[in-house]
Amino acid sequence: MAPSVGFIGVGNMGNPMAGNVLKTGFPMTVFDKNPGAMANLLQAGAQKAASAQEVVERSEIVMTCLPASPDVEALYLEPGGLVERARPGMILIDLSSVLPSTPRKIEPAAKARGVHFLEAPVSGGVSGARAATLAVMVGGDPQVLERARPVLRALGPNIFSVGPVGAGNTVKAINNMMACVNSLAMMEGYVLGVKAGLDPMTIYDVVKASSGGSKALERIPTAIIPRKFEPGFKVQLMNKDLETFNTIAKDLHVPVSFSNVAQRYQQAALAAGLGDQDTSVVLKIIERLAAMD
């Protein structure tokens, strides 16, 4: 019999992830502070909980997807939180992108109560969450991961056991930093080419067939040319993940440069009121700096 799954936090990313777990056949209980966020999941067969604590009471595996470290630490570690309410043998899985110090605080508290904890940040954005093609970076006991794998497999095919808790959010921060830097390099090249009079699709076709190609290049036909900046991955979230990367770098005394430049672009977009749009909207900042209309 499939284990019962609880899902707390069904916003932009959590909602499609929860939906895919539900489609796979796991009995599900959901909770979000915004009741409207749960509506489609309830229509699809999920059960509604009145609180996060009620989710724990009804579930064998609980998944959480929250905005940042303070939210996660409060949910798990405050009196009456998930760790205190969980039963021995339960598995708690946090899918949030947070500082590595956050799962390192949660795991020992959970372990002391006989509760299993995994961190499992994901990559692929909202489109990947909808398509169930996310990459899942799991930090924690590999044996616990094997128990949870059938549920995580509903999120995407690429599930990586990356080391102890903290390792998952470290590799997630590395991935997002590299993705952001690649994207910004693409956008700077694009703006220069357009200002020089090149056709945008010529830039795309040539670079795609050459050594400068990357996944970031696909934003030219899908987002940049049509000026579609609806959020797949918001500027404010990328800024948070770059802050995580830079914090890790400071803690480890690793000199970094590109991540700092990338974060300055994100902060410029935030200052321009673009924080809720997709990271591709940073193109507008580069265009303004290049005096392009």
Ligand code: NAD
Given for the second form:
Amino acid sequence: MAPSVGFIGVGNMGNPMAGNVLKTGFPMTVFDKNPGAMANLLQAGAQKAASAQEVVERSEIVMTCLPASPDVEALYLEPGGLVERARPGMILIDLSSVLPSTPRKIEPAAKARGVHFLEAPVSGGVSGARAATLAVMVGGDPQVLERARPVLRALGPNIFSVGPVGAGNTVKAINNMMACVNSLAMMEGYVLGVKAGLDPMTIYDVVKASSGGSKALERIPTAIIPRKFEPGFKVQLMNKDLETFNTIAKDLHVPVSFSNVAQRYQQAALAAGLGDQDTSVVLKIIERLAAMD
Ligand code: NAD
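After the form predicted alone, can we look at the form predicted together with nicotinamide-adenine-dinucleotide (NAD)?
After this comes the whole thing, all chains and molecules, with the earlier chain placed first.
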């Protein structure tokens, strides 16, 4: 019989991921501190829990998808938290993007109680979460991953076993730094092109067929031209991921440049009150710097 799965944190990313786990046939219990976030999943057949603790009581595998390290550490490690409530043999999987130090604190605490823990940050955005095409970067015991694989497979086909806990969130931070820098380069080029009088779709078509293209370019028709800035992926979360990258760089004494530049733009967007909008909204900051309306 399929193991029962619990899902805690069903926001922009967790919601479609939980939906796909449910569709695959796993009985599911969900909890989010924002009750409205669960509505579609309850309609699709998930059971509602009144607390995270209730999710643990009803599940064999529990997945979490929360904003950042403080949320994850509080949920797992505080008295009465997931680690304390979990039964020996259970598997806890955190899908959030956090500091590598967070899973490194959780795993030994879980192990001491006979509970398995994996970190499994994901990439591919909300569209990838809906389409079940995410990349999943698993840090932790590969044997536990094999037990959890059928559930993780519901999120996407590319499941990578990348090393001990901490390694998953390290590679995730590297990916997001690269994605953010590509995206900023695209937006700066785009704003300059428009100010120079080029047609926006000409910029897109030419660069797509040339050497400057990247996945970020696809935002030109989907977000930049229609000026669709609802998340998606919030500025505040991208800022957090760049902070993670910079923290790892400082710990390892790796002098880095591009992540600092990229973070300056997220900071400017935060200062402008745009933190809850999609990270594409940084376009507005670049336009302001170029004195463009
Ligand atoms: P979000 O803010 O849309 O969702 C987070 C959800 O967690 C919210 O619904 C919130 O109510 C809930 N929550 C927070 N604390 C909780 C708690 N203690 N108990 C229960 N529910 C709680 O954020 P998101 O975009 O879904 O991102 C979640 C994580 O996934 C972040 O770490 C983010 O960096 C990562 N991520 C996001 C994307 C994306 O495109 N949005 C892509 C890859 C990775």
